[in-house]
Amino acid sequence: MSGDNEYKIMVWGVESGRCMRVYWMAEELSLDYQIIPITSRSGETLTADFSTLNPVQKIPVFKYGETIISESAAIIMYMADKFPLPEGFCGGKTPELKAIISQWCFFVMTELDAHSLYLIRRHDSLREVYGEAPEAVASAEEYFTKQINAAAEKMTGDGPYIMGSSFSIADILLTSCLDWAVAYQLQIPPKMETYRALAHDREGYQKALKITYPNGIPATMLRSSK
């Protein structure tokens, strides 16, 4: 990791759980990369230069050579396909295996992230921007609870991770959403609490946490009190 331009990998974004997914993956793969520490809602994503990288004007953005990718799930999927995976990391060696990993990734990103947690964030901690909607927040909380319990029931493999004994990008996405839910004081099943604690013990997670939040997890990540 360095600020020098010699590195082919560049990552835009800090102070965001979605950015942390990228740093966690990079640390699992022991990659060298340059960090461009811009943040959301700071005006830094609205510049002409950044808009050229990502017209949607959101972080994270990942650049490797001439390849530019946004959306955290897409980025770590690309990384899993592009770079050598360490021992104990499960990749899509067969279409069937890749489909199972993708199935979990899409579930996390739609059912937990977009349909539940981000809706809560928009209409609770960011209600000054998007408007207050207590009924929508309550519905999202209920939906998250239903889906995270369903996910816990589905995790019946022969190991501690989603794919059994091997870690995968699906674990990065799921753990990030569990962190988000706990910050919002949502209940998660005991099985998911154990799973989350195990993921937190990984060296890649610990390194990514410090990279993403160099000054500590900010209060703005937490929900307002009701």
Ligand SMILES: N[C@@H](CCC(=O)N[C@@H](CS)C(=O)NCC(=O)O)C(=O)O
Second form
Amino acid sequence: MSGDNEYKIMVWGVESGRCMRVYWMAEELSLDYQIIPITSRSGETLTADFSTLNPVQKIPVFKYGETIISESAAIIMYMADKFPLPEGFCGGKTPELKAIISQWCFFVMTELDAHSLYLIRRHDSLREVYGEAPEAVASAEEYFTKQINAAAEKMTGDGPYIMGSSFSIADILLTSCLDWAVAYQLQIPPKMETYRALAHDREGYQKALKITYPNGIPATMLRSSK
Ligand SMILES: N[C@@H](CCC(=O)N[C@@H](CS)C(=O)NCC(=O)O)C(=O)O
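Based on the form predicted on its own presented above, generate the structure block for the form predicted together with this ligand.
All chains and molecules follow, beginning with the one already shown.
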């Protein structure tokens, strides 16, 4: 990060896996950025100023000049299109390559994040806020297992990453959900364990982890009922 006063990139949000996706991407691209370290359920996402940036009142939010984007996947997709990519990073040079990256991103964001892990988070870890729903949680766990095993089978390329030897935004999203699943003590297939360990070795991941969780991973990120 630079000490320059004229930051062009600003990122709102810390202490969340969704925010870490943005920091990881920024570190992969060696970008300079300013962090506005607000957290969820602290009231900071509900202020008038923040609501103007994102009426949905959620982090992360990204600003570059006049461009303001929310939704972690949309943010990192934009970053891949907007900024120069380093050697070994696959942005999807052809529509076909881009479609495969998008296919994985949408799969992770819908099947793993929204339909499975976030449901467990809302109705187990945050049940005081969103209400208890043990049957829905059990079903989401089962669904996650089915989908992550299917994803492991689908990863048939030369590896080690989703797009082969090149890293991509799909790897950021998938690793983020694997970390989330492991924090929730869900089983992931051995192939995904190996893949996750490799992603953790990346310098960008390690830097982003420290930036996202300056005080360590909060207990609320873990599963409360297990
Ligand atoms: N689909 C969104 C989800 C964003 C989201 O749920 N953010 C949480 C933190 S991880 C949040 O801001 N919650 C605010 C609150 O509930 O107060 C994304 O991927 O960016």
